[in-house]
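Below you'll find only one chain, the form predicted on its own, shown as structure tokens.
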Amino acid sequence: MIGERGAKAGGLVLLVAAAVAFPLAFPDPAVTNYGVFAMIFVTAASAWNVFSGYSGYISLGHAVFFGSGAYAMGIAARDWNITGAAVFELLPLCAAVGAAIAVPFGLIALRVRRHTFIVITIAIFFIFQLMAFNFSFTGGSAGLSSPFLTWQESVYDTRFYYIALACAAGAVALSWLVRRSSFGLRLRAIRDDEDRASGLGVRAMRVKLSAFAASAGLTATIGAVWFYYVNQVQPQTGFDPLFDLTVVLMTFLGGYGTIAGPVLGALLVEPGTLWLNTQPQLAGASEIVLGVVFLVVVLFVPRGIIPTGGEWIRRLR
């Protein structure tokens, strides 16, 4: 046993020394910008599983909480005459709109379950797109760019990327609190079986609501960052559909309800996305591979990749 969590241990020094030296290693600003929309990922896979993942609550709304967060940088930036990277100091009003969205929201649809549940967040998916779309403050199909940023292009790509890894390893460690503590073991009772778990005294709708807020706060917090790192948000892209399938095919290719499944899903699937993206000759694939790598997953690797890698492991052993 000790021998194993040494190994653990060490496995993560590592993991987190890559993570650092990432930007060091490969100082091309086209590597770094790969990573950097991979800590993007990373920290959305994460923020979802929190909830999804523990729950059982299948979300394909969590790009209303992304986009929102992009949104409410943009508008109390331009609003309040914020520029440069006094910026940053928004993303605590970021996380607290999305969180604040999500109370409504989640009164709506967590008194449902299962497939009606997952209707309602696509249903209330592009009521926020169409709301993007057609109010004033939002500046409508034209979105909002970004305030400016004065620091040097040798820069730019790197200090995001630590700003993201930040907000990575903040998804990642609440995950894992969220996991290890009676709070966790209370959303996988209700993962299992609601009913009985209301039985034993779980309040079952106060639990579901406090973890789909956590969850928000943190996705719009990197949607904030995303949008000051690509510098615009329209209502396609901050409330973009194929987001939600993203970051799910990401937590279910990694390992659905793991703290370290979201990570490696992120990892694989958002690199590989971007590099479809940059090849002329494979112009449009990355929607066909994404669906394809998640037929296969469902099919053939349910449980994703690090329960079912553990289970053989045991089995060698």
The other form holds:
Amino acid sequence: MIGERGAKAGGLVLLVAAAVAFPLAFPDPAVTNYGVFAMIFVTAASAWNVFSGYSGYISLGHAVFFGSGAYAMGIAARDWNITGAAVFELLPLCAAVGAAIAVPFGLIALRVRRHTFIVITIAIFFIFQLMAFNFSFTGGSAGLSSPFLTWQESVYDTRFYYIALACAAGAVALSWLVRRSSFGLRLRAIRDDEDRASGLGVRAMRVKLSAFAASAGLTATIGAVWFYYVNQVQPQTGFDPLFDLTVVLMTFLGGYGTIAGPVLGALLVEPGTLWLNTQPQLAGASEIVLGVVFLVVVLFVPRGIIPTGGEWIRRLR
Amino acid sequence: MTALLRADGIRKAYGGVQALGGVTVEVAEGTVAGLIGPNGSGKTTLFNVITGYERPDAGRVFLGGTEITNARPGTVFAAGIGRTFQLTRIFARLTVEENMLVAGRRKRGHDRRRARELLEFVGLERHAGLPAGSLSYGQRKLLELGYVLVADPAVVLLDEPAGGVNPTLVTHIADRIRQLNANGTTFLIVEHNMEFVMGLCSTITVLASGEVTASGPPDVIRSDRRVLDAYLGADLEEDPDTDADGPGAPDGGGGDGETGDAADGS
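Having seen the form predicted on its own, could you give me the form predicted in complex with its partner chain?
Time for the whole complex; same chain goes first.
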């Protein structure tokens, strides 16, 4: 008999094999493009979940880190004349920029809770978007373009797919590590009752800020990858309010505070959104569909597909 | 015996309402002390001041000679004072075992072993993998006691440990307190269940309107006219032997309709 652990391990191996084989099985760049964006959002949603899913602090300001990562990559590559695949050596720097921004951001926002925290994250998000519009080093409203990558067109999407897949694997691994660690336990205790956790000696601010910075670093990393994939960043695309809403929807759809939930949510929502955007007769429908899906999730599967599905399976047994 | 915990002249007011008017309470090392009084007499406020959840307007708190007045709750906990709450504060979405590990500060393996031992001690070992939110109210009381004990506190403050718990579990909780006390843990207990208090505590302090009305051993408190008038009422006056059966006797108060053996109440 294969136990639950065996089934999980088998499922994970199959999933990894399918993810690795995807661009080989579907070499059409248009299809690989779906895969690249799916992996970008698997990373972003998992990173968001590492902080918001485990701590209960719903951040609607993670686009700050996504955009900052993109701009950090663009500015560093431009100012230091880095070209070709060497730009990807800048990814740790982009992660550091995201984490560094998260520290003062968190020191302000994490003093408050619930809806007040959400409002502050939105306010800080708009400050960053405005800065991107108004500073000269960010290129103003024109934004930045990425230096040319000398990759052949036939392998361009595939290479980006594997880079994004590596980021996604890193994000899921981090999520898994945090979930299993005593650090993650304290983070989840904060989610349930922060005052009580503090009363038991949990250094709440330190724990929250560390998770916020780690989550920000990952989000900035994938923002940098995204910048190079789409070749440009502008204030309204790097600091896009829809980014946070999409990531939140993905995580809630799959399962808030779980490891697999954000992955499933991103794999369902992102390709669906991309497909809708390519249908001329459905122009603009993706936002409406996202809104409807959000409502359905909140009303009917508030805990997300993974926890609710798991409960149904247990009941059937 | 020396006082392990001393709250000295504690004053606390909310706006114009005085909750504590210069209360002094001492708990001797190795004892089980009781704190009783009518609703609104300031018992929980005193607990909050001692454990750092509220700041006193005046007065000082000492633990073993070290002043801990205005220390943060986490610092008070680290200093050796654990507490439970009147309305249990467990981490509902964590498993029972994970709840036990939140307060752990030693190596993970050691904390896990200690958590398992304590779960067995409070009778919740069979529920270790369940979400804590699925426990009954009485089991939550036991879990809260258990996770506080993980840090081996010198003093444990229990806020109505028998409140709303079925008589079987009340007996179980009383037994656990006796056993811990025999091993050296000091307790200060707020409780409305008089049988529970009279059966467990060696000294009792009575609060009324934020003032200490009386203090002494259960026999003295039981016969104190001011206490009878203010709080205990006719029950004990008419039936002075009610503590003979100890806490958790079949007619023990505070049942919530739970049934089942010890910590298996559903």
